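Let's start with one chain on its own, the form predicted in complex with a further copy of the same chain, as structure tokens.
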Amino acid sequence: MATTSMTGQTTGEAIAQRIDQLASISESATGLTRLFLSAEHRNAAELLLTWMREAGMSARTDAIGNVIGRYEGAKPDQPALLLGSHFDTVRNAGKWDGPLGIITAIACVAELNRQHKRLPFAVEVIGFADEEGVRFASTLLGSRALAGTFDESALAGRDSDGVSLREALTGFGLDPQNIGTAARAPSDYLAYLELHIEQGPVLEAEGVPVGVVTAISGATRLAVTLEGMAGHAGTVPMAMRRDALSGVAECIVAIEKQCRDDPGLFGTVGTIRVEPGASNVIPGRCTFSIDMRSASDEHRQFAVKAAIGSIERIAGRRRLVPRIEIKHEGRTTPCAPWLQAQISAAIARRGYRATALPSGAGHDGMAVADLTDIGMIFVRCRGGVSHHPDEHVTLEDAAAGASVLLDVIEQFQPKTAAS
């Protein structure tokens, strides 16, 4: 079959005006800001629903709020290759992130039904209504309802209005009880393709605008105590100290160096906090975050471990008594081995270099690999930069972006025994 060309400053254009426009869809006149069962929420979902039926597309809402587009195959009833992202938002977002993988794959779509092709299987696009997990601090709950694995516990919770979810879900005119009618079937699907903004600088110190995502990395989240002894900062000898402060300040050194010398490993302590915290007061206690990414479980888990037995030796000898829980353990989701392989077979195609890369930051693929396969194909964005007004994706690289996508749609090969 031969391939169609998405490439070149049009295509580029016409996505970043869509994005442009969804981006106009926040409930604040400035900054982008789109929350689950919000006006927003409708106002978005009403634009996408238009999107995709002028794309040929059969389109419709489900149970939780995701909007899904069907384009049929040749035949009718086919399984579906699942293509999207997400359409809601952090607080004061940036625009491209989830938006690009959902107007991407209309725009690819698009292209099919103007060229009037129909593959050997349907076509999908989904936007999942809460990736990001702002409004109800729960994450996914878009693409747990379509894999099945949605948390009935999840109802109860409120945002900080005090609304519940299911309260939320009711006002937005959806039935609390009806969201198992959300989820699908395995066998609705061949695979789930997310194209999604890298949110990370690896892409552009490569000089490439795209790259094939290898996994989903697990995290694990620790948070660590020191305790000392607080005491004058002019009367008590350096000899005799236990400085809860300079015991975590080698701990981080130790951490940061551990990461640096192990490939693939991703630690960062991002909060620290220190009591008494007065400038003459030597720190009786300070508390820290870990967090560590491996785009390995066995690694990750692994490297965890050594941090702590890092942690234990230096509190011991600076007589620190230190207290470490585990606060969240997610485990890694592999990108299928066989969708890695036909996306980067459609960048060399398209004249890229095949990039792979894992993904640190998490996405909806997380949960629809209950699903289905999921494979994931990363655009460079400008500085690593995201969930910050500043993100951003050249025109031509959404147009690489979207030429790979529709490559990799019109060559798939559904998984075999052999792949």
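I would like to compare: after the form predicted in complex with a further copy of the same chain, may I see the structure of the form predicted on its own?
Only one chain is given; partner chains and other molecules are left out.
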């Protein structure tokens, strides 16, 4: 990998090969699933650390399980340009979401190292341990720890097996009391750049392989529990039932209608847990998730209040007791204009048309923005498909993304007062 040229298809082939290697680390043989603080997390982290060291970086794991490689500049201990993405996945995931940004960044550093090239600043590559938030329903844990905004109340969160985040960290060999040591200072970094698949169809429709991201849309995630009364499926009259699952079904339809009728609003119910969960027992308790997104914070917050109102009315009419928790509140995060300009210039230098677009999906940059300015490069993905096994990037597009990222790194100009 260290001798791979950053031009042409060979770069795409090298990146795709490593994408496949990382995707083989999964809890399931039939679909890619790699969750935070799992055995698969450990194995993936070790592989990334190996690749970082082969690329000429010193590499380590921090107190939350992020992996960080550092390539020193012409002078040691200089502030760094931070590159990276995440290596956790959703369940039954695609293999490009997250790892493409880490693997491409490592490839770029390997190319600098191959040329014995040192820059006026250091380069750090980070693989964030938890961006998706699947295991503990609390997103961006890795990047929040880096930014110094980790909420310690998240340590009490539990996974589907009842294991708390605190217990999982301890079992992984990390000390929950030391998470604060993962935090970095703003003076450590010049900026954060993340290369990521688009996860949408815009670049494909525009006929371009790469794009520059203008902002990351805000998102709110809620956990909703409706408490009713369990009972025998054959003896409790229909009119007398307090069926929690029927209440959830009505809530889902209401949320879908709200979002369909409101342009720019996206709402998804992705998980449901039913208790006691027997075919001959009326569901007495049901918990479900809501993910609501918009490019406008005001729009999203108004919509979340409206959705909560609908749930409370439905619960009241059905004699159910609602409990609604906001598990994640992510503001809309602009990408820094001065970084957008440098990315656009690099895209043009590589011979592509610079296409600007927002991200409807959340990214670690939402948390890193509390630490330093952020910029993002999108790479076209086939059909706009993501969070699905069919997620795919062509070799040519992977190479295009790598060439643009390397160009940005080599031509990078730190922020000035004029910027």
